[in-house]
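What follows is a single chain, given as structure tokens, in the form predicted on its own.
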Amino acid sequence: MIKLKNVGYAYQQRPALADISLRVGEGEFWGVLGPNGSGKSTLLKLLARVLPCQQGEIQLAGRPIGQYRSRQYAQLVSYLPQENALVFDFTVQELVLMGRYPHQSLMGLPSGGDLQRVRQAMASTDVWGLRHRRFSQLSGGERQRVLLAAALAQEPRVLLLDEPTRALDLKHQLQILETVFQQQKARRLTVILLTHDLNLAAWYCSHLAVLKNARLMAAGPVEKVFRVPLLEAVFDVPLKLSPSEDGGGQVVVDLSRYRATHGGKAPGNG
């Protein structure tokens, strides 16, 4: 579905991505991990065509992404950025309906099919009951679910998510990711998710790509990439695998090793 070949991008001579090559298959759920400044958001912006590809080539379904017309590309790819600055205070239903614009006529009038798909997207994200509320009146978790509904109403083949659970509590994080996971399976969506939560990425994603200092450190199935030595090297924090009752485990910070190398101070204690 997506192919990157030697992709690079720089902000005023400062490399944000360098020589990135990656293949993402149709229907795969990819998680992109890495510390702040590693190039994760830049990667997603290139895929969404928010930024132009300065070096290398990006293909979607076998064609360079620059060959698609804007409406045509929006029918295939939906992008949910970290920040969504709305100029006007739309109702929830109006906002989700905007996700249908790539499929509407030039007159921009919604059809019965558009309204049906909007309702389905809102039902799948549990925001139908909020449809008459103003976006500004919603909580953080509700806003994220509404924006996800708009992205799903777009009926894309590829869904790009830039930290959709950012600043949400654990309950709302799980609600968002569970909705994405269920929709990805039902629609066979190709999903690329940027997140800082290592364990949620390992739980929901089928594949992982790990970035550091603008470079791709590893990519592939979760079971091959989700390794403590690699993650320690990428995040520069001592980690350990904490066993769970189901026989699996999760990666956690090894506080004893951290304190031993930081003068007995735990993270956040000065």
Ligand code: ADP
Given for the second form:
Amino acid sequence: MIKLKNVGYAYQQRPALADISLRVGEGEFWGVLGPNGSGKSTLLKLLARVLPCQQGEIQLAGRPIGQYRSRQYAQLVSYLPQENALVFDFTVQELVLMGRYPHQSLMGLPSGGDLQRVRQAMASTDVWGLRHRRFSQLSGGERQRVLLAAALAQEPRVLLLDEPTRALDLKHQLQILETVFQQQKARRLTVILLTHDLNLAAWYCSHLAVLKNARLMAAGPVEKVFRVPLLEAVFDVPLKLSPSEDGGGQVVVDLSRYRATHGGKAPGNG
Ligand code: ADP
Ligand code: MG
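Alternative state: the form predicted together with the ligand, after the form predicted on its own:
All chains and molecules follow, beginning with the one already shown.
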């Protein structure tokens, strides 16, 4: 579905991505992990065509992405950016309905089908109750959910999500990932999700890509990439697997090892 070949990007001579080659198959759910500043958002902006590809080539469904017309690209790809500081003076429902624009005839009114999809998308992100509120007056987490509803209402083939769970409480984090996961299963949606939550990524994603200092350190199926030594090297913290009762495991920071090398006296520990 998506193919990157030796992709590079620099901001004023400073490389943010270097020599990235990656293939993402249709219906795969990729998680992209990496420390702050490793190039994750830049990668997503290139895929969303927010930034031009400076080096190498990106293809979508066999065609260089620059060859698609905007409306056509918007029918295929929807993008939830990391920053949503834009102040829209629209109601929540108006905004989610905008997700349908790429599918509507020019100057056409929304059809019953459009409204149905908008309603479903809003229900799945739990914003139906907010539909008459102004977007500008919502909290960060509520905005995040509204923008995701708009992205889902767009019914893309590829969904690009830049830390969609960042401002959310635990319940809504899970609800969002669960919604994306269901869509991915039901519609063979291809998803690329940037996140800092290693365990949620390992749970929901089929594949992981790991970036560090603008470079791709590892990419492949979760079971190949989700390894303590690799993650330790990438994030530069000691980690350990914490087994859970159901036989699964979660990666957690090994605080005693961390404090043994970085810490002073532990608070509350004598
Ligand atoms: P991540 O999403 O992994 O935190 P980014 O892709 O946002 O990383 O940033 C990668 C690098 O590019 C960082 O060093 C960041 O400071 C730099 N960068 C990002 N956006 C800009 C910009 N608009 N102008 C200049 N440098 C930028
Ligand atoms: Mg980012």
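What you see is a predicted model, and the numbers here were worked out from it, not measured in a lab. Numbering follows the first chain given and starts at 1. Heads up, when I say rigid core I mean the largest set of C-alphas that superpose within 1.5 Å between the two forms.
Comparing the forms between the two forms, the C-alpha position of Met98 differs by less than 2 angstroms, with the core used for superposition. For Glu142, the Cα coordinates differ by 2 angstroms or more between the two forms after the core has been superposed.
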